[in-house]
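Taking the form predicted alone, here's one chain by itself in structure tokens.
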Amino acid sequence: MKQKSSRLVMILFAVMTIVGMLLSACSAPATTAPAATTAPAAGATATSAPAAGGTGLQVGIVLPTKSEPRWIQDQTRFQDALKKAGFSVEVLFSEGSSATEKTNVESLLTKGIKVLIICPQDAVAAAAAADEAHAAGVKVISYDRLIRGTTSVDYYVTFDSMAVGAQQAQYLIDHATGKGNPLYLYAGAATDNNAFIFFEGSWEKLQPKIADGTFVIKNSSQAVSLQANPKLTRDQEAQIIGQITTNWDFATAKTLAEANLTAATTADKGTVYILAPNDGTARSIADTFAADKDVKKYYVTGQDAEKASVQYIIDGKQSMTVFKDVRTLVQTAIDASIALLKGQPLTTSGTYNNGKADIPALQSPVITVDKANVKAVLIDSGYYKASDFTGLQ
């Protein structure tokens, strides 16, 4: 009885087996799963489909920092504008770091990119990277800031760097009575080449008014040693800036502008005339001399025509900004990467120096914003909508 039930489960066994590859050999063939898709990196943004005919990524961007408004806009734009017209594109930031910024552009390096526009965090730093792009056959463009030391730029997108300066100091000339008004200087970064730009510009207007005693410079005694001289050379510009950088960091600015009121006497106060080179350092050092009770008036001057800065120069506490359309700039370097994409002609508008080659500029221009047209600039042009401010008339 026991082994003829042991010869039955056998039997079954075979049976079930038999009835089982049947039944496989039948049914739909499985599906494969799809491929894991890979996360941007830190910092970078989801690319678009590939254009028609192209594969994988074919503009790559680097920017200096989230932490100011101006970036974060810029890189909607450009990933807006690009996206429209049917190209892939990717935007990291370095934040700061030379060092992340030349793994940003390897990064991209290796996505095959054909277009690289990076707006170098150092500029002679920088030469790096753009050497290695160079290498791999990818176009550079140098973005708002000029990469320095190399001849693997391909073109510098801008606005006219020199006009920014010389703006500022004119907004400051036009609003000064007398002689012996006091001036304090203030610049960008150091490792900034828009930097020295900025402040060429704005030497060669107040110059002549410094000169013939109508500016008294209070905050850099290489400033006043130099304070004959029309023209600076780059040697003598980085003295004066090594005095008075902000770092373009609205804490560094704060600092600075607090230590040399300390260092004031009064006489050096009453109503006096500061050189901000941009919106966020313009904030912090005009807050500081509103806090010095012998700051009796202060002009003071900015660029970017950042939303905060456009509230304090209708609420009256800076004096102007210098308004660089950035969708302007944006634009110039998209249709300037899809016309080497395609291989088309660009049109110039004259060279820059970076101290190795002449590098050719597409440049954009720079227009004055104070109280009196702020709403005609920048509200009527759709730049901004009224209801981003108050007191707005």
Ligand code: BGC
The other form holds:
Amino acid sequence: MKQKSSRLVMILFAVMTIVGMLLSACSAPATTAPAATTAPAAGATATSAPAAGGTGLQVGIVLPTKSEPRWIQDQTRFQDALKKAGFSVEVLFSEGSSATEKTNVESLLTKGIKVLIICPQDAVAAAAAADEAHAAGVKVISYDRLIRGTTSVDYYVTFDSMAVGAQQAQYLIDHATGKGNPLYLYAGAATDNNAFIFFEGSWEKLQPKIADGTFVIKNSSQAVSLQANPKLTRDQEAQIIGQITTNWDFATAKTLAEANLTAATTADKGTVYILAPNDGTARSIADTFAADKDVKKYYVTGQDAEKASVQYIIDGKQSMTVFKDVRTLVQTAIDASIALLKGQPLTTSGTYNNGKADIPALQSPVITVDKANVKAVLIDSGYYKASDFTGLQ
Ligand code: BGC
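Mind pulling up the form predicted together with the ligand next to the form predicted alone we just looked at?
Everything in the complex follows now, all chains and molecules, and the chain you saw is the first one.
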């Protein structure tokens, strides 16, 4: 009897705790976006509450490809966070095809989603899918990459991509001494708006150092012809990117780096500086340069802090990466979804023009990681486990 009543008390206590948690979650305010600073990304702290009265599939997510660890990370973090927040979710991949992307969106619309979180495969092509979602009364969040040429985007949830490019360039600048250092430039896919922003961020830092002779561009005649311009128009950027694009593809990056090294003279090698746009392409490019007997030392940038690149950094095969805390981006997208479902306004960190409209943005900070701070930023923060790597000091 005594045992029964104490069990009853425990059950009552548990029920009250759960009710309390639900009440406080429901009254949680809509979150604000992390400030656009260069401070280390904070962990995901904002509270998420299930949409009031929401049934069925509430949030649909469409990501670009499964063949890059970056997007698998986003998928996993989304599924974990949304499940915790009480949402039903489906994540679909476009696998490099805008047609598949559109079919994915249409399939999610049929299932009754209320919010579409989409990272476009191709910035321009994705506008049609966003328009279709909006026409069906579904809110659209452009995630990480901006959809261009449409008004059908409610929020742009992004990292500070200008800072990504700027930090990559700054790293090369900080490690260069003297004049005439060979510089090799690589960029992302021209269909990705981010490729332009990353390059713009890098160019603004590198250009004065090209103009003063610290660096000499070795692999782009277009960049050389524009090297006196401190700022580039989008068209000028497109001309350069057209010559140095990796298309975000490891194999393309390798082929291009090989072609660049074949065309270069021995004097264009020695100690070289390489602007590589992300980790996947950085590893391909780094391996290619490392295999050239005339390359004595190289500095190469990256971004994403992919596990394989963290190991490359520990091993001295990649110089740096730019850490973009996916936990923060995912949480921001979820908080924006909740605010949209509840019709609550959000504090934004400015706007991004997509060629058709100024899209309100929620921007997260990024941080440079190299051998010196890799443990503090990525392991001690709990982002990765020490046991995922070898040779960590
Ligand atoms: C993302 C990067 C990613 C790249 C290739 C960019 O839009 O911001 O994090 O490495 O696409 O997928």
